[in-house]
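Just one chain follows, in the form predicted alone, and it is written as structure tokens.
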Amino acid sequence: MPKQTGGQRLRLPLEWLGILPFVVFAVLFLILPTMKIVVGAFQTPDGGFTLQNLLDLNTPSIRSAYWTSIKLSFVTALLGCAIGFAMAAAVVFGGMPKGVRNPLVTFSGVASNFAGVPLAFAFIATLGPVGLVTVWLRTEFGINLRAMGFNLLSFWGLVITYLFFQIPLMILIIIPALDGLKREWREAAAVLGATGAQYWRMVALPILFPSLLGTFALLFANAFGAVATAFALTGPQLNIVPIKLFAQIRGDVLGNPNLGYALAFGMIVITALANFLYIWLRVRSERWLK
């Protein structure tokens, strides 16, 4: 075995170097923020340790705010799920062109992380009390959105608006399990006199039921972390965890910097839960469709 020389022992691993900005990315603004949101959650102003951020967690306003978020994040995921799966199907098993899978995909990946302030500017300057589609409508068909109850700074006009990025997010992953889904099991379906709802009920969806599910869970941690979106369409009209967050660290002297990172703590648990679940099903499911 030839040896080694001083110079190849210490050759730097350029390889490696290609990362080198992810990890600094990744260093700086996701696992040092992240510790500095853990650690303060357990401490006073002073510094000193304490569990009393967490318990103040237990009150009337806090709690509503995270039953509000969790219903959001509930609806929305299981909106862009049916309504993401149901657009996936169409374009891999419906018949439809093949120029309109492309397209489709592309648009879902761009749509998928377009959030915060230009997705709330866009959706008031269109379903807003002035926007375009609410004048039209008002105008030449007589029908007035306001007055039938619909207010796009509410909880439902904030589900309308997150089912724009959750939608995408949905067609993105499921699509490629669907495409997992082989042609044999059909085939052997209908050779035993399965109909095409029969197949569905008991060979495809069974199969698909862990991306479904990590899927939903997934879309659900996206919705219950988005902050910038809420907060520019709502303000402090809708009682939800990230706008209390932004009212406690925004750093006027009526904040609590401390229970906003035990609010944040909460909300990285929350999460954390969401996306285990998700790459826990999602292994599951690619046992199937290998």
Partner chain sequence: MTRFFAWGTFLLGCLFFALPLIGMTEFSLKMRRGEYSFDAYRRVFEDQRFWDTFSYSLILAAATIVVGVLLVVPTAYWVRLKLPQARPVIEFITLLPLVIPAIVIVFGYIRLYNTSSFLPLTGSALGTDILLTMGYTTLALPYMYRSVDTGLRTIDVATLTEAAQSLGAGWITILSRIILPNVMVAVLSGAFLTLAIVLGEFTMAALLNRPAFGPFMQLLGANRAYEPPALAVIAFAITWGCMGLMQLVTRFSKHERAKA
Second form
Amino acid sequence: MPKQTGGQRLRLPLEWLGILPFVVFAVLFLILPTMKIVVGAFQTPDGGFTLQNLLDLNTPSIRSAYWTSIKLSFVTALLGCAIGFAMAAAVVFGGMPKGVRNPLVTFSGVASNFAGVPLAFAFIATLGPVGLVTVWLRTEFGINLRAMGFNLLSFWGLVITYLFFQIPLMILIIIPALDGLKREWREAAAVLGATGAQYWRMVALPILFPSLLGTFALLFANAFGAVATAFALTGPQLNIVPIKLFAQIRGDVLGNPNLGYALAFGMIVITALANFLYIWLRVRSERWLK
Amino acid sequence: MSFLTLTHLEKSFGANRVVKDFNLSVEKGEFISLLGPSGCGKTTVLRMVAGFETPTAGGITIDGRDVTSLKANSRNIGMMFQAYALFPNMTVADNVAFGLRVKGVPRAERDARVAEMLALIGLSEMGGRFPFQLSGGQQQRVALARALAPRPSVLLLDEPLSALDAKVRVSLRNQIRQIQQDLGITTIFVTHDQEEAMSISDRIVVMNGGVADQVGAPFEIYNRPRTKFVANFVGTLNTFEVRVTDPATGRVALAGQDLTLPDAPLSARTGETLTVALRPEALRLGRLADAEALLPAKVTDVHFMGSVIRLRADVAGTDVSLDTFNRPDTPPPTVGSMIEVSLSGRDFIQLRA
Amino acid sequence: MTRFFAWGTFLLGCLFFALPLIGMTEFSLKMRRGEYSFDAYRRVFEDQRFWDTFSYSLILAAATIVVGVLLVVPTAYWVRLKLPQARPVIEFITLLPLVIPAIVIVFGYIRLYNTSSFLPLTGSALGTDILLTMGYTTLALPYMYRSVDTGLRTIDVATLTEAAQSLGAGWITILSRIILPNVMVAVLSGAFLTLAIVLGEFTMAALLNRPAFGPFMQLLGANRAYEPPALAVIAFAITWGCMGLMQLVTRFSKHERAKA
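Can you now output the form predicted together with its partner chain? The one shown was the form predicted alone.
Everything in the complex follows now, all chains and molecules, and the chain you saw is the first one.
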């Protein structure tokens, strides 16, 4: 383009003006609120710098809340990945009729968004004390879930409920990745003498590793920040971080506003760590992709 | 018994019979091409040999062993694919070593073999690179090394050159043929490119509609095609209508000239017309002493292609194509000019439908 | 063998997903003792708060979609056309809401925009509604941006823009008459997803104390037995409807393109 250098110099900032509305929005409603939390976590009530808020997190109750939250997110992410992967693989490679695939994808789209309050209701109606499955098992087979120690309002009850949106999310993300595995790779491995297991271990899984890892991090964050499902299922008494934070925002149950910042800051740190771990591992495992 | 035999091989996908009664015997060290248009079943035959498809009927033996129901991973076959199919997560060296690794070959032996293979394809320096860092031609050479590393008994090539550009294609095809001959490995090569097939094969199988139309050496396929399909698929043809004058000796008349066809006696009777064909290079420009007949022709088109000049001309009412070599001292004839064309009955090809 | 395992896995999965859906449906019909009835649904529909909160959430969803489109379409277009170097930054920002939990974001809002701050949005009902809309826009940002950006990838933005400019069109005209219609499918699928997210959202609305559908469902769940599963069935139907519309739009556009 035959443009003069003077005009060139003027054009650069003008072009950046085009994304100004977006930048303003992101700063006001995403970055500043987050910064407010981060800064608040290091402040005393009158604005001085302190590490005391973070140190105050170290109480048995808060420690156990974090630990339960991390366990819950880790277990649901892991099971969600594993089961979602198995179902996606069954549909893509299992020689199943083509008509199965599209309904599964549509349903996964629905189910991954069917979280929160109504999902809790659905599980209460199914696995709650008078739920469909609970009653059916008791009357037809004499199996008493409650007596066996199962309680929907417990850790494993929450795991089962979370899986209802975690598995579909995995399916949605991993099906395109499985489609990306070329038939020739499988065939090349086979003629070179590899068994199916060897092909998966040495070729397919390493290729899928970044997507698996990314989905795992996403599922982890998804479960870690979920409030509505747990809240509707168990009310405010379940000791996980998002519920604790919810109660703190509503009524300062910790008795220290800045401890609330620290609690929220801890959540950001953990989800950010999960994602940085993902990015780091991805860079390492994807040397073969520019 | 031949090294590789395919007997009465059949393959149907649903109601669609893709391969019909396919028979082929390949000798050890032979280079065979399966040539045909897309959808002729050539790839399906190759995939049955590899073990990716199970034949609906018929059998396959390799080195005297029936492999028909053997899985792909226990056939000891090497294969190159059209889309390279290198494992993107492994370096070049790891790709080449893959077949040895899954067989449990010890590390030292494996490394030695990989080095040997990389030297063979001239990419010794590239062992540490990833496939995406290589050109298409280099990737396909790595694929060749990977296929050969476990010392397969048969090498299968599934259109390995068609994704490459023209120059690389020719040099890689020569390299493949060179390596194949050095190692003496039995090879089946699938292609739709007749020039490619003719230039590197010991024998060619021309396939059409799931059937082997003709099997023979390139020279034979080109000069003595048995069916119209083979003749048309392999090179260009001019067809003429001739009138039979003496079926016993093969004498016919074309535009008042007497010609003697090969393969006498003819199937047609005296006075009947017969359709015969002639390759463009069998029609020769000018008056030649050894030619049987001389016909006048009017030039309708001139294509200067470098070493060869292809003319289109009207010969006795038939539009024909003829090739002549370029000669620096003689400019090609111009469009509309009259020329003389020499031809001989012995060059004519009689075609079955 | 593979096929056997494939079917086994698939059917077990289907069972897991079917049971809660069957469970909630069955439970919602059991309000009348001894027989199935739609009593629970009638109760829900007779509740004025259901209609109030539902229409409130619907309006907020519409506002969120408008804000989202106005924000995302010009930005994604501009980045593709003039600022490819800003792409990684923009993409990173749009993915942040997947990493930072919604509860943390809304916590920030409450503390940042309180009555004594530079922008006292939480001081009035309208201000809080605006804040909630912005919060929902943030939640929908990852989906909206990706959807529109993918839509823009399939059209030649630069050529279309130059062609329009050579015919004398201004930026507003180009965006509204050329770019938007071309990414309409992407915008619509983003919009339906946003609708599904906003209608069921609980955390932000509850913490900002707005009468939205999500907190209403939670409230009902804490106090009633048969209405909650009826609400769950309704919510599931709405989600399914949104996703169905999303698919329909995509399929319809493919059909249109095939005809062209």
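Computed from a predicted model, the values in this text were never measured in an experiment. Numbering follows the first chain given and starts at 1. The term rigid core refers to the maximal set of C-alpha atoms that superpose within 1.5 Å between the two forms.
Core aligned, does the CA of A262 move at least 2 Å between the two forms? After core superposition, the C-alpha of A262 moves 2 Å or more between the two forms.
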